[in-house]
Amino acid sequence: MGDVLAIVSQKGGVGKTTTAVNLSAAFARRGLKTLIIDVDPQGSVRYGVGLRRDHQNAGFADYLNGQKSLREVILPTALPWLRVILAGSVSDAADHATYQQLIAETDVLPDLLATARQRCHVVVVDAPPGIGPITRKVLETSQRVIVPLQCEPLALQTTPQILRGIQDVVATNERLTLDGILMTMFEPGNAASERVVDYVRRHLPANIVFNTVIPRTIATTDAFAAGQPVVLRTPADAASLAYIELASQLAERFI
């Protein structure tokens, strides 16, 4: 039985989806049967996971409301061991209230994750920013969680909020483990970026902060624009190597 790995953050734009996509691809490259599920209404996974350009946009929201079967929303990618469930039609909707309500009030998401665990080594879930009802439902059903932290001061200030939210969920889901805080978008030579890394290293327990730091690279931006994980498009890039290294560390915990 596999583990559900939630990728959560307090704010958007910190590398959450990039982390979810590239860890999933790195796991699959190692031969781990991997499923990435996008439950963030923004639906950004579809832009970077390596789907064909003519793929359908149906996804989790359409399975949630009963319009599509599970078989119809699980899509192949360029990697044989990687499948994806997109966010679906909710990403094109202006109002997400019904979507949030269905997730919060039904067991569709927990049941889906339980089924996926039976078939996969790892199930990566890209949750929406914040600790709202969707993210809380994800955490209540997950075994592991990673918190990306962009190397800039504002992201640092919001991190305690998501950590408190995770701690609250642990009270009801004792199986949930914080694998670590992952510092992202690091810019060597940028004083503010380096101060954030230094602050995190000095003030947070070493066992909850990954040694691996994800640098900001042009290749990462280009890969997302091309609709591919950077670990596949430019495997020798510094960010790719960091994600591959992190995936190797995590894989040892999964198997």
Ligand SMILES: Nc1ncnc2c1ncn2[C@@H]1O[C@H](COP(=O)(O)OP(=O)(O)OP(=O)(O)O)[C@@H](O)[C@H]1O
Contents of the next structure:
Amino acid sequence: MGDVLAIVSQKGGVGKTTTAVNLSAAFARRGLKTLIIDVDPQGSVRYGVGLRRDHQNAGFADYLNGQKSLREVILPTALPWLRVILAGSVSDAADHATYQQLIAETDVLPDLLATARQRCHVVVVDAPPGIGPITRKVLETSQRVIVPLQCEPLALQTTPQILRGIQDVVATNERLTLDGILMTMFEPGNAASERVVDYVRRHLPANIVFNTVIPRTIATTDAFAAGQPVVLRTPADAASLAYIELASQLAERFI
Ligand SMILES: Nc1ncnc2c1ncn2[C@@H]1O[C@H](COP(=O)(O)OP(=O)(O)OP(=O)(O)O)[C@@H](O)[C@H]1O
Ligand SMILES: [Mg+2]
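Moving from the form predicted alone to the form predicted together with the ligand:
To see the whole picture, the full complex is given below, headed by that same chain.
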């Protein structure tokens, strides 16, 4: 049985989706049977995961509301060991209230995660920003969680909130482990960026912060624009190497 690995953060735009798709691709490249599920109504996984061919935008939301079967929403990717469940039609809708309500009031999401982990080595869940009802529900059924922290000063201010949120969930899901805080978009030579890394290393316990730091690279942005994980499109890029290294550390914990 595999683990459910949630990628969450308080702040938006910190690299959750980038981390989710690249870790998933790096796991799959190592031969781990991997499923990535996008539960964020923004639906960004669709743009970066490397889908194999033109597909309908059916996904988790459509399974949640009973319009599609599980079989119909699990899509192949360029990697044989990586499958994806996109966010689905909710990402085309302006109103996410019904979607949120269905997640909060039904057991569809926890049941899906429980089934998925029986069939995979790892199930990566890309969450929306903040610790609202969707993220909470994901954490309640996850075994592991990674918190990306963008290397810019404002990011530090929201970290205590998400850690407290995770701590609250641990009260009901004692199997939930914080794998670590992952510093992202690091810019060597940028004083503000270096100050954040320095501050995190000095003030947060070493066992909850990954040694691996993800640099900000042009190849990462380009890969997203080209619809692919950077670890597949430009494997020698510094961000790719960092994600591949992180996946190899984590893979040892999964098996
Ligand atoms: N290492 C990196 N190098 C360069 N650009 C990056 C890197 N990581 C993320 N980005 C860019 O930063 C932006 C935000 O990243 P991403 O979408 O992964 O964040 P997010 O936390 O998922 O955002 P949201 O909270 O909106 O879901 C994207 O444009 C992405 O391409
Ligand atoms: Mg995202």
